[in-house]
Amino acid sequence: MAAPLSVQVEFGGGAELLFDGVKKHQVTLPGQEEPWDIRNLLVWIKKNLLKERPELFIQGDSVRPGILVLINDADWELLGELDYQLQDQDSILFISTLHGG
């Protein structure tokens, strides 16, 4: 069984508005059978942090196009995207590049 993990989840570029305007969240993910990956984290975020309009953040089992995801300051595309296995003390940053106009 995977041990609980402590990670920092941060939202920027307007994405924080979907989370009551709170940019930084220090969260402890509970222990579970499978290791935590970004796919599981997105489900957890939707259930526990997301306050409104999930369609602006989640599309299917991933983030919407236009949301940049950085894991420890590196583009998630270099790290396996949804399959990246989270490590204790990881920092995950979601930045919306979608702006009205």
Second form
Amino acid sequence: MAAPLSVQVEFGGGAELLFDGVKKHQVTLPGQEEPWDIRNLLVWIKKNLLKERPELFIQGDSVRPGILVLINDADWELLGELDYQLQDQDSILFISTLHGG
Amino acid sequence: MCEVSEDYREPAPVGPPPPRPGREQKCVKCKEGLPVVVIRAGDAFCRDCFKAFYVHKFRAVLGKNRLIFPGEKVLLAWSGGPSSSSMLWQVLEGLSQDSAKRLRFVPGVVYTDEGAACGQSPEDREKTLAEAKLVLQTLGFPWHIVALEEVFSLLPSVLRCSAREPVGTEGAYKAAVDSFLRQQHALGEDKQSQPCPQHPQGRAGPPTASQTEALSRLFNSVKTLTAKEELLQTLRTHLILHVARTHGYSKVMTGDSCTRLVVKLMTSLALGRGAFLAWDTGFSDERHGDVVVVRPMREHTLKEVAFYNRLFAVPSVFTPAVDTKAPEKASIHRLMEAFILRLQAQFPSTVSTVYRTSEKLVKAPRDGCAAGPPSPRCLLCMCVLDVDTADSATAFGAQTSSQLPQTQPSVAEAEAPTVSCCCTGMGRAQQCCRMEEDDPRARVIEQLCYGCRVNMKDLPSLDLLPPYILAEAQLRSQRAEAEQEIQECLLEAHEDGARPGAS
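I have the form predicted alone already, so could you send the form predicted in complex with its partner chain?
What follows is the entire complex, opening with the chain shown before.
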């Protein structure tokens, strides 16, 4: 049983265009059965934040190749990628390196 | 798979995947710091080592190629995107270092406003420009903002390749550096080496509404996104070339990163530009003669660039491009990018392998001889024409297959004689040579390289192109016709002279 979490989700490199142009989102994730990890966060983002064209951001259960993920300004590859367990006040940044965003 | 010669034993056991670098590990370089980024396939760097690695790569690429002479004026082409912004920042930092390691050229920045081609509203364009100006003002270099609409006021001379200055030898470079240093010492260096905060060139004034409309019309008439991207790149290159020549810059630096160059290489192959890969993706591109295009960021992957910009707060301005929010299969560029990136995700050495291959590409003159009359160049991309003369089998095949669906047969290639209708060469049986004056489109097409011809197929009306292109095309074909006539006169005169008793 995971307690509600407050995290900051940020978008850059053109990815913000899919989110109404808003770069920083302070979100409160509701408490739920399974602990919050990046995988669940992506599902949540797709359902609640993504305004259009989900296929430009998410592919399968991960982000589209070309979109970098930084957790607290560190490479997510160092932290387990999709399996990283979110903690309160974490900051997750998605940077698109694709041409044209 | 189909290796008959090898005997099949048990397939080698697939070992466990290489351990992912975790936070418990230390930086591979200094062995002490907490790693923040994973470069290549599994090297975790801490923040400081990453910065040193990144900066060192930039300086090494410049240093090893030794093309930029001290005191030279270099124009930095800034698109607002992460790679070119990073390049700008590296130059800024490099210029302010202590004298031994300081970069020694004189930079300027050019920013092209392509909003009209991308369908941006005037308000959005103004907003983006304001952001761009803020960044430019903090740099302290002279800057130039040009709108893409200004291609409509370019002169045909921009398409002409000026005489090439001979590239300095190793000795010449070293001599130039030494004499520059001596000069500095004599003059007292403090003020001299700082880039003088010159009066910023700014922009000539917002483009007129008719120019903007002409540009929109041009881009809206292009049928495919692929051709649109290529056209945009071509026009942008011409514009930057014009700015460089006008203000006396002899080099242009573009921020193409490793990832982008790899995608560009594969895309160029798909577009029929295989002959020019070395120029399109190499470190230096001297096709314009007096202005050399240089790519100092070509060893930095986009991941490294993005991380650096984030960790060290490099400002950049995001501008939507023609393919923003386009689906994956919308253009060859997009498709190739998706292909490479997806492959990279599973095989992390993809980009570096393609990059290493691209480094081996050599620029050789076409016929192997440097002397002799300069070969004709493509009207748009200014590379040496790769389309052979009318008798070549490949040329015939390419032309015929492109003409079959068309109702109107196009003119024969290259030297179509003006007077008599002759069908020379075995391949020409189906086509009848027409006079070139009837078909201005053919006149332009025949002056293009194969890749540019393919692009032009998606542009139904060449009249929408900026006037300098059409003017230069006309000039070149008139010159070719004049030369043809002179040749024929000389031949006749020679024959007349050889026959006894001829008058």
